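What follows is one chain in C-alpha cells, specifically the form predicted on its own.
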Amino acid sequence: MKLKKAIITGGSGFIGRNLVKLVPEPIVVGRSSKKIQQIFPNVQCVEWHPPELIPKEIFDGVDVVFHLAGENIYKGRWNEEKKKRIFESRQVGTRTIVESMCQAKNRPKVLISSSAVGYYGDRGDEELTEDFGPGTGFLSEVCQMWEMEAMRATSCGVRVVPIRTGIVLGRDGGALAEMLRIFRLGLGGKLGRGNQFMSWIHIEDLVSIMAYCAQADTVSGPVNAVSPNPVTNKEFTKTLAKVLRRPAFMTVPAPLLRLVLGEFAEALLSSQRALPQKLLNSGYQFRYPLLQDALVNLLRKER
C-alpha cells in the first residue's frame, strides 16, 4: 500500500510534529483546531474530543490512521491524578478512535498506534524482541491496556501495529531538549549507577518507521520502533557529553531521584535493552542505528 492519505491524532506533539512532513496528504486531529492550524495553516484540521467519535465522513479515502494522542508522562510530578489523566487518556482516546473507525463506512486498512518500550518493564540487560511478554509496573499496566484496546481494531479488519518507542531523540522536542539544558551547563550526569539500559531512536527513524509499517502489509502486531544499538545511562552520557564537548561528571543517586521526581524516576532508572527484531526482518534499514551518529546529527550546530 502505497501511503497518501492519513489522519493523525496528536499531530501538534513533537513526533506528530514530524510525522505530518511525511504524509502527502494529512488530516490533524486533536483537542483544539484553531492550535493546530495555527501549526500547520495549510493542512486539514479537525477538532476531536474523546469520548466524543469523530465524523465517519472523516475517514472518507483514508489509508491508515496514526494514533500519537496522549497525556504527557514527562511533564508534571506523578500523583493519583497524573497518573489517572495518563492512563485515562490513553484508553478513552485509543478506544474511541477503534469505534469511530470501525462505524466508518470507508475505513481505513491500517491503525499504526503509539506504545513504548516501558511495555516490557524493569529488565535489567535482557534482549527484548516483540516476542517478550510484559513487565510489571505502571507504564507496563499502561501499555498494555493501550495496546489491547488498538488491537480491537482488528475485528472490524483493520491491520493494527503498536509503536513500541524507546527514548525520542530530536532537535525540537523530546527527551534530548531537557537533557540538553543541563549538558550544555557540564552539569550532565548518569542517574543512579548508571547500567540501566535505554533504547533509543532517531526522530527521522521513528517517523520513517511509522510510514514503513503504514505501508508494509506483512508487518502486524507491535514493532520495536528502537536503534539496535541500546546503551546503558552511563554510556548514553558520556556519548552526549562527548559531542557537546562538555564534561558530565555528576552522579544523581537514585534515592534523590526518587525523593524529587517520585515514582516518575523509576521510568529514568529501569531498563529495558529492546531490539527492533520485526523491523530487521522486515527489511528496514536505519538511517541512525549508532548513538554517536544521531547525536552528532542532531548537534552539528553546537560543535
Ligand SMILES: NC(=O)c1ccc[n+]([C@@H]2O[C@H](COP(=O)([O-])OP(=O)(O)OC[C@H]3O[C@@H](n4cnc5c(N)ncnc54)[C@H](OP(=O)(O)O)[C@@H]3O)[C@@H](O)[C@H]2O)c1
Second form
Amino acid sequence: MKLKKAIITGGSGFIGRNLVKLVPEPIVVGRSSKKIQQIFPNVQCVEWHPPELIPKEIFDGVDVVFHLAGENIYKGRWNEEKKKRIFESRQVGTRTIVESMCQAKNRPKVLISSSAVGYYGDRGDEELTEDFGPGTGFLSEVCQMWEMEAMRATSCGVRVVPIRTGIVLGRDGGALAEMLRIFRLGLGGKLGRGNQFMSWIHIEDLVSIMAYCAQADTVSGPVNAVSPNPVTNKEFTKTLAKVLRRPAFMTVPAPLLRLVLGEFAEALLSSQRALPQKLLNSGYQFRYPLLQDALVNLLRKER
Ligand SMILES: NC(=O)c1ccc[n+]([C@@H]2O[C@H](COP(=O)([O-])OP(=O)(O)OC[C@H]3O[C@@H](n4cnc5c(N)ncnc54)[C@H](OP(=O)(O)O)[C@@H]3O)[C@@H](O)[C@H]2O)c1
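Could the form predicted in complex with the named molecule be given as well, to go with the form predicted on its own?
And the full complex, kicking off with our chain again.
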C-alpha cells in the first residue's frame, strides 16, 4: 500500500510536525484547530475533544491513522496530577481514536500508534527485542495500557503497529533540545553512574519508520523504533560533548536528580538496551545507525 491520505493525531507536536511533511494528504487532529492552522496553514485539520468520537466522514479515503497525541513527559515536574494527565490522555485518546475508526463506514487499513521503549522498564544491559515482556514502573504501565488500547482496533479488522519509540533526537524538540541548553553552558554530564543504556533514534529515521510500517502490509504488532546501536548514558554524554566541542565533566548524582525532577528522574536513570529486530529482519535501512553521525547531522550548524 502506498502512503496517501492519513490522519495524524498530535500532529502539532515535535514528531507530528516532522511526520506531516512526509504524508501526501495529511489530516491533522488536535485539540485546537487554531493552533494547528498556525503551524500548517494549508493542511486539513479536525478538532477533537476526547472522549467525544470524531466524525465518521473524516475517515473517507483514509488508509492510515498515525496516533501520537498524549501529554508531554519531558516538560513539567511529575506530581500526581501530571502523572494522571500522562496516563489518561493516552488511555482516553487511544480509546477515542479506535472507537471512532471502528464505527466508520470506511475503516482505515492500519493504525500506527505511539508507544515507547519505557514498555520494557529498567533492564540493565539485557538486549531487548520485541519478543521481550514488559517491565515494571509507571512508564511501563502507561505503555502497556497504551498498546492494549491500540490493539483493540484489530477486532474491527485494522492492522495495528505500536511503535516502541526510543529517545528521539531532533533539532526542534524532544530530549535533545533540553540537553542542549545544559551542554551549551558547559554543564553537561552523565546522569547517576552513567551505565544506563539509552535507546535513541534520529527523527528522520523515526518518521520514515512510521511511514514504512504503514506501507509494509506484513508488519504488525509492536516494533522497536530505535537505532541498532544503543549507547550508555556515559557514552552518549561523551559523544554529545565531542560533537558540540564543549566539556562534560560533571556527574549529576542520582539522589540530586530525584530531588530536582521527582519521579521523572527514574525515566532518565532507567536502562533500556532495545534492538530494532523486526525492522532489521524486514530489511529497513537506517539512515543514522550511529550516534555520532546522527548528532553531527543535527548539530552541524552549531559546530
Ligand atoms: N519525543 C520522544 O523522544 C518520544 C519518545 C517515545 C515516545 N514518544 C511519544 O510519541 C508521541 C509524540 O511525541 P512528541 O515528542 O511529538 O510529543 P509532543 O511534542 O508533546 O506532542 C504531542 C501532541 O499531543 C497533543 N497533546 C499534548 N498534551 C495532550 C493532552 N493532555 N491530551 C491530549 N493531547 C495532548 C498535542 O497536540 P494538540 O495540542 O494539537 O492536541 C501535542 O502536540 C507522544 O505520545 C510521546 O509520548 C515520544
